[in-house]
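A single chain comes next, written as structure tokens; it is the form predicted on its own.
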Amino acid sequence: MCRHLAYLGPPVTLAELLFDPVYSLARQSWAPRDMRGGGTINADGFGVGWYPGDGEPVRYRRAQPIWSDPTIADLAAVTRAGAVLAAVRSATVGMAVLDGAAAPFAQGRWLFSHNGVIRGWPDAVVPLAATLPVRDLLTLDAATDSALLWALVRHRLRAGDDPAEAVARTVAEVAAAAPGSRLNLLLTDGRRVVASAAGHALSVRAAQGSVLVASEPHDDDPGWRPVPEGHLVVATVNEVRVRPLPTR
């Protein structure tokens, strides 16, 4: 499948997250400890979105894997961010792999991943994407279960739904849709962050006025807890909520 961050907290480099940790994410590029039967390697793209200020998010993404990429280690030593997205790609066969596939994907402030896979797809979830604006279907990044997944999410928060709601709800309506599916969301404003596990590994550590939520440890730090099979996320740099997920 894939493997994804997101960290809230005082400025770091974007290579103490990407690159400087024993289980960083790029070593989780080759070298995953907990996919869950979901693939082996993370290699079909990679992207990480941070908040330089207090405006919009930047955006770096790239189709191919994190370590023969020649750019993304000379841009994560330099660049610092209190807020920051990332992700490296294991594409489901089929899927397309481009750019454009890679997480995160982005609107306004907010920044988008998913780890694991709908099944049946795409005859599973067509009448979910049915109910869709035809222009946010007509506009997807890829033609993939990740981009359907955020156009989904997305509709729900410009219809003004909570952002906790709006991941939560959306991975019911999709399990229901096509049973089995693997639906860990990551969801960011820079200023929160909501995931859920749901197929998937996840965890988070909470510590000197930050917080990081990630789908393996990265360090052998005992702040790590791990998050319950079916359950959401909801953090600030002050406060780390867990509940369930809702059922349908």
Second form
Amino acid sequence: MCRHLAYLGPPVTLAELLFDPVYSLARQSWAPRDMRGGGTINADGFGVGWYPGDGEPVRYRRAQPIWSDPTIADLAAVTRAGAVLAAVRSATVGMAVLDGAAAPFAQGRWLFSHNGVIRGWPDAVVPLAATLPVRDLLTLDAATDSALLWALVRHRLRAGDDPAEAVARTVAEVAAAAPGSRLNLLLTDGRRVVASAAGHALSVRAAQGSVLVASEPHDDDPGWRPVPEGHLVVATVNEVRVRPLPTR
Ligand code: GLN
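Mind giving me the form predicted together with glutamine, seeing as the form predicted on its own was just shown?
Every component of the complex follows; first up is the chain already shown.
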């Protein structure tokens, strides 16, 4: 399974999120602390998306371990942003290992990541996939469960769902179609973050005009709060709300 994080707040370097903390995302790629039985390391790719000023996000994604990429450490040291979404990937067996299979998935201002797996892939979700426009299926970033989840969430966003609804309803419909799936989704537009805790670990740290939502606490700061299983986080820099996910 993957590890992911989203940050909103005063501009920081990507290195402050990806590399510097004692249990940073980079460290979580080889020594995650709370994988709940879903894999051991996250070495099948990584990605980071950040918002330069008020513009649309820029991404850097690679299908290799974050520790073996010659560029990301230099890029992270000099790139500052006040909104970031990043992930390290452990591919589910049988799924493609490609740049395009690494989160974040994106469209317009949206950045998206999935930590988990759709059980019974692909058969369990064929009926759900069939509800999407054919064009969306033909242009999936990769033939993976995570890319399909992004297509389902994006379809709801386009239809006018509020982001919390888009995530909550997608989790509910996929969980119903594919029981036992792990569906920690993470979505941001650079101003708010929506994240589900559905089968995997998730924590939040809100501090002084910033918020960090992450699979695992990246340091020993006592401000980290675990998100209970089956809950949805909706966060801005001013407010963190946690509420139960609907079951259907
Ligand atoms: N099933 C996803 C994939 O293979 C996995 C994301 C994760 O949590 N490893 O891309």
